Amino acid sequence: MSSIDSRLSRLQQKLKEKRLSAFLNWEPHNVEYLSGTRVEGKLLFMGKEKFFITTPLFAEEAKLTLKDWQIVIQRDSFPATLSRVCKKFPGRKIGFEASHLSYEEYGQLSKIKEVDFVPCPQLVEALREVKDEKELSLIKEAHTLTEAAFDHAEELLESGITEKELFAEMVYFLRKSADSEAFPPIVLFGERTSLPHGRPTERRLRGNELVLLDLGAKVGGYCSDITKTIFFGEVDQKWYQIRDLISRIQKEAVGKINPGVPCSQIDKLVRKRLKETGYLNAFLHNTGHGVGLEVHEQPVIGPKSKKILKRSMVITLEPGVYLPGEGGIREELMVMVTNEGGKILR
């Protein structure tokens, strides 16, 4: 069975327990996740009637690469072609991604009177928490190709370059050798270092200063996510002291990592070893992310978190001191999820 048909079969399954008989998916990721396609369109899964519905401008590249669904071509609105397919399969209960439908989408839905929608939030979503061997093979992939832009980042580091220079070496660097950057780069230097998502400006790097970059690849769809705080230079005692700290909390947190062990424990480790040392309210975001075709995903490893990691999950664990004005420090590292406990990417 390809990875297609078993992302489809358990997608089946999942309807069958919600007893419905169709699902409807336009979010381009959980789009490319059931189809194996970045073709522009919507899906219309009913088991074993396949529809995949797109404009004319898309239509040729969708009949070359789906050959196994019905190409639905949209010559009007998106509502009034899916009433069209629908009027085949009248009384028909059928699931939508709730979490990505505006106001107005869910109104022209509702209109279509053959069939019954059920919303059924971030479905597709918890089925791609778990990735394949293909999948994992990718973002290993993606990860090799990051760890090279950061040996790349460090040659180029020199007093005078800005940080806007050092994103667009790092955007060329990973377009060049991956399919593209699967986010755009944080590049940060000195007291700026203490924003977690800061934008690269034309401050200039000058001698013993932190360097902080959050640099990802993509390939084949696939993210990878990494952060180093690098050391340009002699910098104060107390940057070194609080690496070694964040370096110590990653190692104990991995150590914990297991099948069944809640996301929110995880997080509640990091916290507490933040507060035994005085830098809980320097942590400013959660603790990790799954990671996938999107560089952010489930299961978040954050506080509120009901998630249970699994085996096949790829998360990050990314703990992070900021301290405004001054700078900051972020380490994050990428953790496949296995069944003998966590295993760092490298």
Contents of the next structure:
There are 2 protein chains.
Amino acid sequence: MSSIDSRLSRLQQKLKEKRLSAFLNWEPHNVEYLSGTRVEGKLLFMGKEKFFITTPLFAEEAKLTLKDWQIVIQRDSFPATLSRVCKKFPGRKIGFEASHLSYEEYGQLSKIKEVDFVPCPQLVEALREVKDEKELSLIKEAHTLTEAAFDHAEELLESGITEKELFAEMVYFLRKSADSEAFPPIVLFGERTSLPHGRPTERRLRGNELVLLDLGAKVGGYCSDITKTIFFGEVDQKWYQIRDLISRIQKEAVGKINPGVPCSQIDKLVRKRLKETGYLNAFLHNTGHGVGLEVHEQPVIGPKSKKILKRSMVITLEPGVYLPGEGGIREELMVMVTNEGGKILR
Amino acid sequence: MSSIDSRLSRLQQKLKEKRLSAFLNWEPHNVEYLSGTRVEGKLLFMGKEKFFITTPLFAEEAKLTLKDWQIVIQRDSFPATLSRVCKKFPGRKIGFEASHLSYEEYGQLSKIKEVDFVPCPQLVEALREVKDEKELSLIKEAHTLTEAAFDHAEELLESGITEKELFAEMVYFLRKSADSEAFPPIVLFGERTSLPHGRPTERRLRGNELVLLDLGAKVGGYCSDITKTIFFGEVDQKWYQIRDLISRIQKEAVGKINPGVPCSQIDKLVRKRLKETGYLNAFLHNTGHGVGLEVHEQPVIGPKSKKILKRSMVITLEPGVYLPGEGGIREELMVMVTNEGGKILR
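Can you return the structure of this protein in the form predicted together with another copy of the chain rather than the form predicted alone?
Zooming out: every chain and molecule, the one shown earlier first.
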């Protein structure tokens, strides 16, 4: 069975459990996951019958790439086109992506009286949590290219370079070596490293400063996500201690990773250690997240997560300590969940 | 009055017309338009009282950049945080962005019983259609840098270069000269030019082929958007005729641009001329669109548009002819609406 067929068969199973007979798929990463295409369009999955609804703009590309789907060309509005298709399937209960359809779009669809639309938040997102062999291999490839980008960054670091310049070099490198960057790189110098998601500015690198780089490549649609805080010259003794602390916490957290472990438990451990050392309030985000077609996807590794780790999930662990006005340190690893525990991607 | 104050005062006027006393602003470009910041967060505009709701991740950046807004830090969920703020304003009618809030998000907000949420699709988008002097100057700057990117592309065109390579060079150039690209450049060679929005591949450029480039820079948040079809060597006679035809149609359309003219009328003219020459079915998209904080924004220049041209709108005109398997030509200009008619940006 192809990976797409296996995904559709898992989708069908989920629909059966929810007593639904169809699913309307809207969100581009979910469309890619279920059909293999990055062509713009929406999927109407009816089990045996599968429709790809797209505008004339993308019709040629859709026909070239989607052999197993009936291509429906939307010449008027999407609701009008969908209504025409639905008329052939009266009484169907169609699940829809409640987290992605807007209030206004739902209002338009709910006027199609032949069928019922049933909210299904995060249904395909949940299928995407566990990766297959092909996905794991693309993520590893993206990871390797991201490590190469870090090597390249270290070569470029010199007094006077601006955050924006290094940012442009990182994008260029990732677009040449991978398909693209997985997200706009985070490039922060000096005291600006205390902004966890700061954008690059004209700030120039000086000697003896922190450099925070958060980089990711995308390969075959799949993302990687790594953060390193580099000491450019000699920095205050405190930062060496904080970086050691973060690395120790990260190592301990990797040791706890196993199928069956609640994601919130990993987060709890990280927070406990940061609390013991007085840095809990300086940690401003979740401990990690899944990585796949999106750079941030399920499962979230955070205090409120209800997810349980499963084999072949790929997650990040990214504890950080941010001291406003002074600087910050974040170290982010990618970890694969295996039956033998957490395996750090290298 | 600062440009932000003038936007907020126009928003207040719109709210008054709709008998609303507040507006919840969610979409990032609308947030940027009304507050001047690109920091992630949501705006709750209450007239005199203005709240910027953000997570701890962005709190420091928000405090640094948003002096006129009360910063509310979201420590639990967004609905819980919003509910806390709304409790101080019982009975308020709050407009929300019905095109951007998801069905699920609306479901959560509607549980806040102290206030009423009223759907307001495209309210801030409509304010954004007409540009002020500052916006026009940024768009012009972005346009100039995009023209420079085309000059650079012409220097790089040589047999053997791949679409992906030229794509990476274009992104690099735009990130070095402007803030960034306004959208992923479209770079298509040969028969692939018939895909209006095709993605770059390993396809290599050969002699005597079409090259379609759709490029845009972003400066200070504002976009530009230009398409040119370049003849690399000698191409079939037909393409010269089609390009001449498109340029003539474009010129005629620019001549019709004036404040007060319906957008649909411009589109109608383009379609009429393409029909006369037998190419109507080869034109797969709208004639144009507004450009500003987003590369595609209101007004749409298409058959169904109900918008009327106004002074200081900036729109594209981009007729195209796409022949599957053979190739395509699109030429895209940016035009400013002035009291003296359409003024092509150069």
